[in-house]
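The chain below stands alone, shown as structure tokens; this is the form predicted alone.
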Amino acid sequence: MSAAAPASLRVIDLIRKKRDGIALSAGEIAFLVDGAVDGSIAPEQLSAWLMAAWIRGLTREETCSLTLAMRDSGEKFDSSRLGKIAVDKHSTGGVGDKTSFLVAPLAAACGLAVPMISGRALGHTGGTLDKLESIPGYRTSLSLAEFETVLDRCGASIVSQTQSLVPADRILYALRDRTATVESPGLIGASILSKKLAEDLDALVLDVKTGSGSFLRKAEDAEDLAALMVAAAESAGTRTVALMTDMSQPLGRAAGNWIEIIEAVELLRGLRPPESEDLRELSLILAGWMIHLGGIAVTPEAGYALAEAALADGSALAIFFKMVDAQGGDASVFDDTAGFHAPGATQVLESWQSGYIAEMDTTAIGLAVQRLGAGRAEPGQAIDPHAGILFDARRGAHIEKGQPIATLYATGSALFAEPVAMLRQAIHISATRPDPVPLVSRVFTLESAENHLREKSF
């Protein structure tokens, strides 16, 4: 249970208070969280409070209070028994975002413990768990005891949230998803951090997406979220940094499930296809920060060098395969990846004109991936592990009319019409080469996060 709430509170008063723009105290937020978990507050009242919080916003103090109350709403993982520094990475979500499969083994190969609790596909974003479950036999639902066993054996483990871990987040997120109250910096930050802090981390690296594929499309909203999360996590005793990273196009060349796993494994094997270079670079940057915050490297740049060495010598690849085996996965499928990839139907999207790929609406591309069967529109919906899109050309590339832009995979050819139409609308071809977009546009440490929040009067 969370911190004690004041006696004689009424939820209607807290809804009205937030509706009128008045900040709630830590005790009042604890009352709401406890009521969500024990069922004493009705879903419609929780939904009303969430909408008021979405419209009015949460202060820094409210975000911190909500984070801690949600963290403490169930059991927590104890990382102290691992005998290593525990560090994790979290992304706010995107299309083709598969860095977890690289950074977890990279950081573990450098001596860290990486307990990673991840999520599933919903909306336009892919799900780390769905991607891993495209590996035959891979188990994402582990008990905390099993989670600890895998971490002790491999140094890294990627699993789903248990029923007893942060139950308040599971309840509130389901309501947010059904009431259009997802895109709120305070609510997003508390949801992410409550799960991450329940891992008992020593340090955390946040990958906050910006651009056309991010949940928060306005750069200032994404910056507010990054700064809020850094400040909240640091106030809870977890050393944290947030990197603002580009999602104006899919990350790497694959967007789907199995095809994303294969792209990550190719990089772990030392291959460097040019279309995957941004994925390789971002993964090394994120791992470098993890290794630095974990105290193994003096600087993030030195951490990058250690991560790159773990990539080059094969130690990160070995840890990935060890983790797959420890969680029940059949690693033999990686011996013949082309043979295992068996989509029901394939279609090549050819360029309809010559020019440069100038812009990509990455959210629309993510929804096209979902329509192919690789994602889900509703929780619990079945997905096709082999569905997805493999890009042959990316932002800034010059293409000729008739040249392949992408290859689409689905269970049947009847599924192609809508995604193809969506891609033709989402990809803009111009006679002019677009200006490059930095992969990492800004880094928030505690100091810069505090400065940002003071300037914004959070």
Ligand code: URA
Given for the second form:
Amino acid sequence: MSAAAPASLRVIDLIRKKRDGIALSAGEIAFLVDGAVDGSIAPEQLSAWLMAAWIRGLTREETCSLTLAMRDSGEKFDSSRLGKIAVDKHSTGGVGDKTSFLVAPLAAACGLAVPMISGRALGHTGGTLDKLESIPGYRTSLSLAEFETVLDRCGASIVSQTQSLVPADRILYALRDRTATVESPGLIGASILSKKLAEDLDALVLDVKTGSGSFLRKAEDAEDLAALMVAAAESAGTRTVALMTDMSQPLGRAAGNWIEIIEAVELLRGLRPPESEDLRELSLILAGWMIHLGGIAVTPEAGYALAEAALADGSALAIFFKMVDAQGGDASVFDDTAGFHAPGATQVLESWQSGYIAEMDTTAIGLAVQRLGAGRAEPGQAIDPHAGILFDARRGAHIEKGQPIATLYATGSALFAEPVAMLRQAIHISATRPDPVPLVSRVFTLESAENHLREKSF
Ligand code: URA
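Next up, the form predicted together with the named molecule, please; the one we just looked at was the form predicted alone.
To see the whole picture, the full complex is given below, headed by that same chain.
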């Protein structure tokens, strides 16, 4: 039991309290988390509390208490033995979001340690671990001791959560998934941060997605989540910023698994395909903030310049290959990336009319990627590492009827009909050029997060 949890509490009183809109104390939240982990609180009572929390919302203090109680619910990583500042980046998830493969080696090349514990594809969003596992031999499931060895050798390591790390989140997330209580800024914030703070980070950069492919579709909810996470992480002693970034179209040109790895490696090699410019820019901005918060650069702009230098001199690429090798991956597949790409079938989607690509329903595009076999609808489903979509045109581009918009990959041609129909619905072509959407619309530092939470009475 955590030290903060009084023993004389009754779950029913805590459900009633939250139901009636009264905030719980740190001790009361710790009692719920302890009871979830040791099985002393029944799932129906936890579910009732989660629903009350979803409807009433969590205050800033409750979010902080839940984050800390969940962080402390199991094993934790000790970054102090690395002898370096430990920094990570977390994204709330999207389509084609492969910045981790760039920012981890970029920050490591600038002298930081990046202990990154990542997730799998679920629903419309892709998963960092599935993408890495498309590299033959790459092991994402390492013990904390192996994780530390890779970090010592390479400066960066990207792995999956262990069974014993933050067990409270595994239990509560599974209940939220079954009780329609996922989409709550306080619950999401505590869930994400508990796992990140169990990495023992000195600094954290949060990439909170907005737009048609984001998890929280209302910009206001996404901003509340960003501000809550910054305040909660800072109060736990981790320097944190959150960037609100665009997910109104897939990030970069590839959405899938192996094809996303290829796109990231092309950029690490210094190539600059025009359709990947947004990915390159966002990765440098995020890495710039990591390098700044990690104390290596005095401003995020100076951090950006250091990250760009690490891209230009090949040091970040060398770290990426070293990490792949250290985690059992066969880095020789990068000698001929196109040759290794072996989809069962390929289909080009041509434009059905001339005009500008005006809007993209990125959630629907993510679901089309999943239906091609690159993602999963249910946890545990098998995925096809070579499936996915490569976009030939991005939002704002002018295209002629018959011109390729995208190339689809799957294990067999029978899998194309549904995703093609979904893409035709998801991509809107218009006679007028759409207004550009900024890649980064807002940055929450501790000060602006505090102001936001005060204004919103959190
Ligand atoms: N990702 C998480 O880790 N937790 C949530 O609650 C939502 C997204």
